[in-house]
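One chain comes next, on its own, written out as structure tokens in the form predicted on its own.
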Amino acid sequence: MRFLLDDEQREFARSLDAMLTASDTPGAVRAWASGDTAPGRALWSRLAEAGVFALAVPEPYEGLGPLPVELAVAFTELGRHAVPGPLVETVAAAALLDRLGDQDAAAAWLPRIAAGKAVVSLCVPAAGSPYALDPDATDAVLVVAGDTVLLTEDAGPVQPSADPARRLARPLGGTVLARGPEVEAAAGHAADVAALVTAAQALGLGRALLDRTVAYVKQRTQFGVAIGSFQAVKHRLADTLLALEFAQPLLHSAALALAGPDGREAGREIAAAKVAAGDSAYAAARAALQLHGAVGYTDELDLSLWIRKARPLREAWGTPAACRARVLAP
């Protein structure tokens, strides 16, 4: 199957590209890193006017969705350009409040994460981690524990991690939002949703730093000819940029599988999905580290902040090992 956007997705993706290009997000990035979140949620609240986090929400609830493919299209976006903060738990808290069944909690929420007034991060430690992503910087964070939904506003330490801009402490407590048999199955309908969106995140931040090494080894020379001429690191950038072309069609094949009726084998798509997406978004972190030499290293150069996020993101909602087993699963 050859699939390719319509025109009016592509549009969508260059508006978004272009609002994210004049937006200055590596100083975002950096601000919240430092805990600084103000220019961070004055960027969310401009990717809410442009309907990012609706595309989560169902119609009856104030959203335009759920639109997998959409929101694929839209997080492929928000990779190339690093944009900080628990956008991916937003949207998969959104998808699990629309799949609990409980009304009152789907009404007093999921109307505002669609306007962009609530951030909101989620941990499901079933899905391989016990931490929230931003719990400090959010409205609430939804924690799976079992057949229950707590809510909490509470959180442990920041933990180190290998993006400064991720930053993941332990849920404390909290209140129970819901209870019972149908909250295993939106858990995992909402852990399908965040790998999805992960992987069009780490597809959009492979092809960002594919990018930026293409245009600096044309740039850069040795024995006086540009680097990009040498046959080794043509081959690398090809090598770079054919995993990233084979990671696109399993990313929009995925998205498809999960607007369907058959949940396991979206599963397995989407478990596909972000292997390639991750794996080829640290390939192309590695070959930038390496044909960048060793101002590739350096804090300062914006280069580090796409850098540091590859392997968290192949990390994130499903590790590799995690993926592959599912996949071959029978």
The other form holds:
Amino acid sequence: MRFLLDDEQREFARSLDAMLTASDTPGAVRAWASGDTAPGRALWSRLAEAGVFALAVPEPYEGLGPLPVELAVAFTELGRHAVPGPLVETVAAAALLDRLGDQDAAAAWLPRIAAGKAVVSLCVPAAGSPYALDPDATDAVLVVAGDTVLLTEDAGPVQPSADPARRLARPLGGTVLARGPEVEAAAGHAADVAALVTAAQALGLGRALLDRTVAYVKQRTQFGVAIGSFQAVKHRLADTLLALEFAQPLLHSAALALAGPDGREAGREIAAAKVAAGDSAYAAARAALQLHGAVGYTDELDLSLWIRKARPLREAWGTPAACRARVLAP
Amino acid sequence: MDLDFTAAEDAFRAEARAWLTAHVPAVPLPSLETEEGFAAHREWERTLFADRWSVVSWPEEYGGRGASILRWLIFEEEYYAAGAPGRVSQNGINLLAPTLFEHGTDEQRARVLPSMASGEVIWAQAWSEPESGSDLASLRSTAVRTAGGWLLSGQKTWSSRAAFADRAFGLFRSDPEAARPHQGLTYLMFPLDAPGVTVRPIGRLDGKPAFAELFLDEVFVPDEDVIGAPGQGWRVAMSTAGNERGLTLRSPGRFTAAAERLTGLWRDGADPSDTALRDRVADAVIAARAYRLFTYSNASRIAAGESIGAESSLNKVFWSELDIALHETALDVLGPYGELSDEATEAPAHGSWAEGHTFSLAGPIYAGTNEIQRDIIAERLLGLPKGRR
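Okay, that was the form predicted on its own. Show me the form predicted together with the partner chain next.
Once more the chain from above appears, this time first in line as the rest of the complex follows.
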């Protein structure tokens, strides 16, 4: 047993972190929220060059995957930088297309997903939400309805989210991409992949919130001292770190389980990771907001880009209640 | 990255499981916090030792198996899954022994460890004093130089297991002139039946004498029972404090086993429409799994040559809060039967949930309060500035 990321995986995380740090990601998030997806698409291409989407696509379709551990590593970094767009949905759509057993559909979409040329949203109402994320910024939306997968480019009017960088809408109509008994299992697998990488995003989001808040309380002074020297502040941040530290091994174990043969056990592990990562990221957001004080409550401070993502990620692709029920499912 | 065990590790697990199946008492032993239970648990330690299961991670020459951390974790998982008794020797095994391995002499190890492993000598810790709890370095009990050794005087308290234990270990002020409080302390071992020692058992929350006050009046301790150099006691003790908080005191096996039992209790007896209760059971299962995986990750780091420092404070806060949550949830599932103690004939699971709950409530206090642990986490892991406590 060596339950640690290897050097290559760590280096992959470091290089993504460095690339996203150098890319004015907050600017891309704000542009995305205002309907200008060009900077976000440019970022998407750079992520594709780094191999992020190829991790979800099998080798016959010009990918490198599926590699769930590497996906979890990558999405932790995407969450750390609050990267906008249907990242989760695109890799989950790749998982769906891979499992449908329809070579034409797979050949039509998977190489383009791997290359970052297709941005795909995915809506699986049975997994909890009637909305697709960012359908107006995608090349396609896949919708799973019972034993049918529909492909559409149309969606209803955008229903604005409390996180302006998340643009939700109901998919409309569509042509049949696949139909049959294999759809349900494929959609279940895709939802599992979505839940895993959403958990990873949440974990990265929480880490970023913690890091920024630690930096802030070291430099913000009141009563003549750094507020980070006060025990009430320290303990809140200690608890924030604690929750994130214990969520991380659940995430990595779930990724290993998804790569393994036992789908039911993987589902339970993913649900556990989703609860822990979603809860800890939201708690990190609350701590970040509280310890920044009023300035943390503003849209102006980039911290808001992370804070307002925490709650949607907690609910997306498996609410806490649904995940807890799954953990105990026989 | 993997979570795979080797064939040899699987075989070790199977061997431990088979032995435990054959030897774990069918009816739980009486509470180890009673005189009768203490004796029964001491006898159990002898049984473990006879087949070299009492200290699997120690070298063979002291009664162990030279097991790796991973094998020790495997053993612990099997131990608690089998419902085996609590370890009356744990203060010695988890606190004193690691100190002897790191700072003791060969003579001390040869003299102290085998009788510790067999349960022949049960050790109590003697850290706290009436005026020195979290601020342990302010302690006032003294060790005064005398011919061939030291004379110990003062008062120690909250000394776990000391009501029935044989010997104790702790810190004493040997140089009252030292410049700073944590200097001039010496780590010593001493007998609890020696002239000058008075042991006053203290009833814990449920009345059982789980700890004691120790009054010491010029108790003679020979030089051979000093661990490390005189005056270096703080540094020596802190190496065991990490053990107490971190990897070795509370292995994940006891929590994964308790979470498993809680899940069974909930499936058998709880109202399925009570989703609030269901969520708490799920959270206990998730947290026990998280603690197990976090520990595997730390064990992997140690195996890779890294060391675990202030991270042990993360463990301590996490397991102590998990332990309480597990037991509180079980008591809520049990409803009116939850309060029945181990002495009640109608108590579910021989009262182990009520006893476990009482025991768990002390977790955030001993081994360094969780407030102190959070200070350590904030200052050493997050780099926040020191301030007034």
